[in-house]
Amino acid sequence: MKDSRPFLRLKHVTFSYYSVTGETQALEDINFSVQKGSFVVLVGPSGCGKSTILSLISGLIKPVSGDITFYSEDFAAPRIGYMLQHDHLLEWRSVYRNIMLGLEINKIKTAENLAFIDELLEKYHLSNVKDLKPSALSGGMRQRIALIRTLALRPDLLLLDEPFSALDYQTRLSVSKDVYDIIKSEGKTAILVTHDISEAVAMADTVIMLTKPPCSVKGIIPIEFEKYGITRDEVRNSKLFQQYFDEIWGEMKNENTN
């Protein structure tokens, strides 16, 4: 029997940033779980704590109040993967040895993990680019290689804190789609960060929304085209794409106005 209960749980979440100042309350009783091998989206305003809700379930920081749990089989810690806004990749490093760092900083640079990384370049059609510098490289193609450098130490959660919003608009479709894809062929469970809802929409099984700080869960939204026979490629030119659209924004539209 298929095990119900979720990968990840945020229950009751409470945190604030303190300064000579006082205390800032940025979230709110925050509650939402995650079920393995789902892809949820995180809208809301800019600056509502977004990006402190993926710090807080990376363990970079630690809540106020309330629990943050993971559920596995054999009660191992999760292995987590962060993706940025930028690639951070090593100009002075061929593609190839940026994206064995990971191995090399945690001492696994082992003949199987060197192998899982020709596995991905191959796999997913980037073994032409894997000896050149990333200057050499487009920006929507350096985020495909940062993905494949996170994928290769085979994490167990992907967090995704605006990946794609640097790019331009046009590579910005084509990218996220790819990353949306690579995703999910790998079986990964991830979380991305936007502020877009239309790449909300075509990327999340679910999409759950926040609130102006001090932020807190204002709905959360299953993401169903699957259950109408719409492919993912299909899904920006569906009517249902315009209807979530629109459910969302209705939501959020009070949130977004100072």
Given for the second form:
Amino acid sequence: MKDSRPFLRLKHVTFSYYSVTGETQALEDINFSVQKGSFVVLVGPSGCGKSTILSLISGLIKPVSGDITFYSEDFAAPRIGYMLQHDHLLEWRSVYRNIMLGLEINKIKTAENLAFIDELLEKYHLSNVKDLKPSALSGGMRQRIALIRTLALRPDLLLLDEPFSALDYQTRLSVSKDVYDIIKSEGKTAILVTHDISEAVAMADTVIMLTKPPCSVKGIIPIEFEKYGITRDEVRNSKLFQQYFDEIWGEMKNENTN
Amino acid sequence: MKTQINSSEGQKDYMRKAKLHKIFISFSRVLVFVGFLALWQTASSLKWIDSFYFSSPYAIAKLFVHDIHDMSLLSHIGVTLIESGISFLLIIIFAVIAASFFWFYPSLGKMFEPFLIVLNSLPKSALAPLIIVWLGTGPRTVILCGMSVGIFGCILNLYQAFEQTDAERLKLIETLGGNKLQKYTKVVFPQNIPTFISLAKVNIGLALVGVIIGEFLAGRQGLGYLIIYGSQVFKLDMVILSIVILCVIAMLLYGILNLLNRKVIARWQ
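Given the form predicted on its own above, what does the protein look like in the form predicted together with its partner chain?
Once more the chain from above appears, this time first in line as the rest of the complex follows.
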């Protein structure tokens, strides 16, 4: 059962980039909330400011105005994991040492955390590649390793910034499904950014549609395959998938034609 | 996972041809060198050239054996090697410290960049008389001359390489909770180790050039001193022998760094 408590809320968030050529308003009055354990997908045209929203949520940059609030029972700051567009595995480190990067940085290379990494590698059938260099891995496998590296820090919230966009179509389908399964089985809350509507429908519990810059929320659509007894393995072949796709495309096509 | 097949006939044939080509190139190089020595010796023996000015491989070999026996040559080689080694190490240490400092404090980097560009473009031999006035003659001046040739370029290149570190990788460290020092230790420095080795390959040669210039002008010992002394007293065998030894030293130093480069690159990929 999905927990219905709000986990994160963005309220009237605005953001601008400043340069010598002038100010560029990237975000204008962004409002949405994310439930604990849900998988939220942000869709919007390229360059609309989707990644900026993730950077704001992760705290890498600060909003010009508005509030970004996390709600938790123990009032502790949430741990946030961030997966970028490219895997950025460091080629001079073995796969295992790449996964340990976050633990090293946070100085938490404890026996418990190392055992957790081994458990993740074992669980997702990646133990056999842990001593290899990243250059020996395929693109899909590299992204799986990048996800394990993010999960190693046991984040409460996962931010996924178009992590499949650099993959070919077939690999993308299989890796996105694997990533979805891993995130769900670990019970994580996740926000994925993509401009691929079919990917959004296949993975989301909620799709948030964004406008072209300055970006604002155009609409929020709950994706409810489970309500109709459709499993995630079957979604792409269902009529409901096409209906959701058409609904989002209907809203978004004006945003893309510019 | 990527797999490699090493057992097919096509692969074996390719490997055989590649090996043969490598042997052919190595053999050709030896042949060119031996041919050059033979032509030089013949020209000298048959008086096609004046052996007083151009010497001959045999005369040089004889001088080499003689000077090795009385240890004088070895001491000159040793001095040049030590001075070059110290200059090279100081170039590398100062370049790493300065480039790292500029990366941590980019405003300082921007402030100093034009001055480094000017100093790097300056013909370094123009600095030598000043260095002699400041430090007098001797090893300190020679080492400083050795450093002056490469240090400004080395700092500039290393700083520019640090600056060009993939911004997304730095963002990755930030997303994992890292600070600027961790960006440097986990990404900037390790990512630029191949650049660092390439710069070391160039600078070992430049340090040798600088040291020879220093020995020309302010040395009491070393191969540069031998070259200048030999030319002044018309001992051209000595001059050419010193140049040949310099060639061998440059080749050996380059070879050592090339080997290090290959080992590092293999580890880095």
